[in-house]
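Consider the single chain below, provided in C-alpha cells and representing the form predicted in complex with the partner chain.
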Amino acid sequence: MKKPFGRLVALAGVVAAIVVATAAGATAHSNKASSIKSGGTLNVGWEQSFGFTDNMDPTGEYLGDAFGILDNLLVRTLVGYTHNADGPGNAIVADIATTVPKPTNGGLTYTFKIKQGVKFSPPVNRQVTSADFVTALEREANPKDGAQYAFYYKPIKGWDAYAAGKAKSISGIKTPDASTIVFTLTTPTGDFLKRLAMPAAGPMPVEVTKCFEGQPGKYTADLISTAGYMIKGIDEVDISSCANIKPAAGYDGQTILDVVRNPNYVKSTDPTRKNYVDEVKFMVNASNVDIYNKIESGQLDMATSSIPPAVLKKYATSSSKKQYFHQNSGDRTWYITMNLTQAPFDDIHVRRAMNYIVDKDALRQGWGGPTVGDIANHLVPDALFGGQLKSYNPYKTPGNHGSAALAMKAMKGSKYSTGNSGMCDAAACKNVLLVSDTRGVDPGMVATLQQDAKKIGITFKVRQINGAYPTIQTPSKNVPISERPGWGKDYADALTFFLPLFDGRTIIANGNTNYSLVGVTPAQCKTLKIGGNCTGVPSVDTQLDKCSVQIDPARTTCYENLDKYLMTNVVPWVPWMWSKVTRITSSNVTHYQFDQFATTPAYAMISVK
C-alpha cells in the first residue's frame, strides 16, 4: 500500500507544485464593470443530473446549487443577500421587505413591511402580499409537503402545533394587513433573518400551491417567480383549475431548466440583482469532459461539474486561460470524524494525538493541492467568523505535515498508552475500523491516514463502502473513525455547523449527522443500540443554547469560543481542509460574480457577450 501511494503523492505533489507555482493569484476575475453588458443567453452545463433533493420545489429543496438558482433567478425573500463574494456576500439586506427590521420584544418579534410593486410572474400576475409568505411557511411546516429544513423555523410560535395538525394556522405569524407581516418567536434567535432569507421562506401564491398540497417535489415546473426570471413557458400555463395546470416547458426535472425574463419584475424594487442576461439555460450533460470541451469552444459558458484534472491544470496555469478561472471560498470543512464512544477514540489524548499526526498537506495533495482548498485548522471555516480565527491553530505542525513528536507528547496520559510511551500500544489501537468511501480520492486518503496513525501505534482495518454516509450516519454501526465527511454551511452562521454536528439531543438512529456522538448520553446509547463507552462523553448542548440566542457581534464571539472549546476540550474531528469553489467560464462571459450565500455563481450578476 505504501509504495503506490508514495508514487501517487509524488505525482500529485509535482502536479500541485506546478499548479501552485504558476497559479498564484489566479483567483476571482470579476467586477470588470466596463465589460458588462445586458442581453444574451448564459448556458450552464450540469454534470450527470441536477441532483436536486426535492426536484427544485423551494419548500423542500436543500441542494446548495439549487439555492444559487432559486435565490438569484426565481425566488425573492423578505430579506436576502447581495449576490457577492466573501464577507459582503453573506450580509443580509432588504429584498421584498422595505427595510431589515431590528427585533423588538427582547429579540422575539420581527415586523416586516412589504414593498409595493413586487409581483408574481405570469400567469399569477399580482402583487405579493403578506399572506403569500404565510402560504410558503405553512407549506414548510406541513410535514406532508416535504420540507427538508423546517427545523430552522421551529422558534416561530405555534410552529410545532401547526406541524402536528393541532392548529389551523401558525400563531406566531400575523398579517395585520396585506403589506405587513409580524413574526413572534418563542426564543430569541440571532440568525432568524438569515433563516428567512432561505428560498423556502419566499412568497408563494396559494392559487397555485394549493394544487400541490401534500405532494412534495411537485411545485417545481410551475414555480411562480418573484425575481427577474421565470421558468420558460410558465406564462402559458393555465391555472384556472388544478386539473388544468401542466408543467411549464422550461423545466423537465432531468435534462433542462430554462429561465427567461419575468415581465412582471420591477427592477426598482430589487436593490441587488442585476439580471444582465436575457435567458439562462441549465443543461444536464453526461460527461464532464464534454462539458469542458464545450466551455472551451463557447457552446457552454460555465458548469456545475467536477473539473477534470487536466482542465484544472490548464486553466490554473495558462496565462491566457487564467481570466476564465475563478476561485472562491466554499465555506465547507472536510474532516476526519472520530467517534467519542469507540476505542481508542473515547480517549481525548488519542484524539489530540490524531490531530497532531495527520499530514493534512498530504491529504490535500491527494485532492489536487492548494488549488482545491486551504488547510483547516479548526472546525468552522474562517469566513464564517469574518477571519477572526485565522491565526488560531491549536495543532500546528511544520508545513501541516503532522508531527510524530507532538502527537506522542499529546498521547502521554492516555489509557491506551502503557508506560506513557507516547504510543497507542493497547490492543484497542490495533485494527481499528476505518470507514472509507469509493471516490477517486479515498484510496490516497486512507493510505495517508494508515501511514500517519501507524507512527503513534494505531493501525486500521479499512472498509470501503460505495456511499459511506449511511453507515457513518447510523450510530449503532459503531464506526470509530471515517475520513469521508465534509460539511457546508446552509447560510453564513456557525450555527449551521454546530447545531447539526454537535448537538447531543439531535442524535438519531438513522441519518444522524453528529457522527462523533458529541453529547451522547448512556440512555441514548441504550435506546439507539450504541456499543462502546457512553459514560462521560463531553457535551456542548448548553453552550449551543447559549450561542444560538445571541445576536452579532456577541454571537460570532460565542461560536468562536465554542469552536476553540471543541477543538481543545472535546476534539471530535481532525479538520483538514476548507475547500474552494472553482468555476471555469467560457470566453463569452464578460463578467463573473460569485454568490457567497449559495456558494455558486451569482447567475443574476453574470454577463455574456
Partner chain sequence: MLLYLARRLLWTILVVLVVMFVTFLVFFKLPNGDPALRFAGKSPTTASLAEIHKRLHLDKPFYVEYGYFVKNFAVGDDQGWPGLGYSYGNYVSVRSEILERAPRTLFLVAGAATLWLIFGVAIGVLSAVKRRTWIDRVAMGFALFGISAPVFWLGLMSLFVVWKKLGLTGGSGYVPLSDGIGAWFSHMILPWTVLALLYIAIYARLTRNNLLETLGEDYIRTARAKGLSERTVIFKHGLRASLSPIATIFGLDIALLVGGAIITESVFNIQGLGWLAFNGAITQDLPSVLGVVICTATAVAVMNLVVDVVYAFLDPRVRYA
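Instead of the form predicted in complex with the partner chain shown above, give the structure for the form predicted alone, please.
Coming up is the bare chain, nothing alongside it.
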C-alpha cells in the first residue's frame, strides 16, 4: 500500500478521467460448477512496474496487491482466510494449523498444532515444522531483514529484546515439538490470530533464508512456497550452499513473475484454496491502453492497472461487456498526506484549511467518478465501523467541491497567515515540495491540488517520481505533502489503519508508513535525520494503547472516537475517497472471485478456458 494495504495501495482498477454513472456489482462469468475446470494459464498485466515495497519478500512486503499474490499462491500461514468476498472473506479459518485455537491463560497464550503433509516446495522438499514459524518471526523481528509491519508482533513476550539484539531468541515463542508452537503475549491482544494470518508469519526454511540475512528483499527470488504454486524454476536452484544459490528464473523483480504448480502441495491439507489454473503469469507493461486491448483480445486475462476512460465506460455500461466488469468493496482510503514536521503543514490551521479547500469530487472525477468510490469524510472506511460514522463529516463543503470561505476561516490564527488574513502568505507557503507519482491519474490530481491550494496562498514545487512510495516512506527525505498514498486494511479491524499510520513508535528509517510523522519525538528526528519542526508534534500513542486491548463493542467505539480526534485535533490527512476495487477480465476467464482479506482477485480461485 497491503497493505501493504493497513496495506499500501497500488493502482487496482482506477481511471484517468471520466464519470460513469452506472455502478456494477461483483460479478463472475459463471459460478456454475460445470464452467469451472482446472488447467490453463492465467495471464495478468501489470502497469508500469510491480511497485513492491520489499520486492515481495514476505518479511517486508506491504503492498496490498502483493499480499494477494503471496496469500493466494505462495504462502500459507497457521490460520488464514477463505479467499471469498465480503464478510465471509474476512473470517479466520485454520490453514496449516489443525484448528483455530482459543486463547488460554487470561488471553495471553495461544497453542497451535501443525498438520502433517504440509511441505515446502522444491528444492527444500520437507515437512513444515514449528521451527519454521520461529524462523519467519525472527526475520520479522530483526530490523536488518527489512520488516515493515513488525509492530504487529510486539505483544509477543521477548519480541523487543530480540529485536534489540539483547536476546538470542524470542522468549514468548516455544516449540515443545516439531508439530507444536506456543505463543505467550505480554497483554491480551484480541486480533492476534489475524496478525498471524499475514504473509510475514508464514513458515520459512532456515536453510535458505540464512543466505539472505541482512539483505531486505533478496529472499523473494528464491522464495520457498508452501501453497499450491511456486516460482517457476525454483526447483532448479541449488541450495547446497549459499554461494550456489541463484535467483529462480520465474521472477526478475522488474518485468515478470511466473508461478507454476508446487509438486509438494497436498490439497487435502488446505481447506480453502482451489488452485484451478496450472500457471499464473504477471507481466509488466508500460501502457494501460495496450494492457486492456490485450484483455479484450484474450492475450491477457486481467490486470493490476489504471483503466483508460473509454474502457471503463465500455465495460460499465455495455450489456455485452458487464459480465467481465467486477467491483468489490476496497476497504481502503485514498488521501493527501501532510507532514507535521514540515512547513507550512506543521501548523494545524493550515492542515484544517487544506481539508476545506480541496475539491474531493474533482479528484474522484479524475479517477472515474462515483463508480470507482465514495467521497471519504474521515480516516477509516465506514464499513470497518459498521457504518456508525456514516454521518460524520467535519469538513463538509457544498457538493464536496471545497470552500475557499471555510478554508480561509480555518486558516486564521496560523503563524503563516499575516494579520489573520485567511491566506497562507508567508514565504514557507511558496514552492512547497509536493511528491507525485507518474500514474495516469497523477497529473490531473496535481493540477487540482495546485488550483485549490493557490486559493489560500499555497503554491507547490512538484517532483514526479515513478514509484513514489519509497521516497515518501523515508522520513529523512522531509516530504511536506504527497498525493500518492492510499491505505487498505491489513485485516478487518480498525487497528490496522491506526497503528501503522499514526503510532509514533512505528516510525522507521525506511519503509515508514506513518508519513505524517504523528507522534514523532525530537530524539527520533535526530536519529532518523528528520529536518523541520520536531517540537510538540501531537501524539495519539496513549489512545492507541487504550483501544488495542479492548474487545467489541467497546473496541470499535474507541477507534471511532480516535478517528474523530485525529480529524479535528491532529489533522494529518485530507482523506478524499473510499475506493472500490474494479477489475476487468477477458472472455477466457470462466470464474472470477474476489479475496476480501487481500482486496485483490483471489488468484487461487479463478478458472480459465
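Heads up, when I say rigid core I mean the largest set of C-alphas that superpose within 1.5 Å between the two forms. Just so you know, these numbers come straight off a predicted model, no measurement behind them. Residue numbers count along the first chain shown, from 1.
Two rigid parts move between the two forms, and the turn of the smaller against the larger, rounded to whole degrees, is 27°.
Once the two forms are overlaid on the core, Gly419 shows a Cα shift of 18.9 Å between the two forms. When the rigid core is fitted, Asp541 shows a C-alpha shift of 5.4 Å between the two forms.
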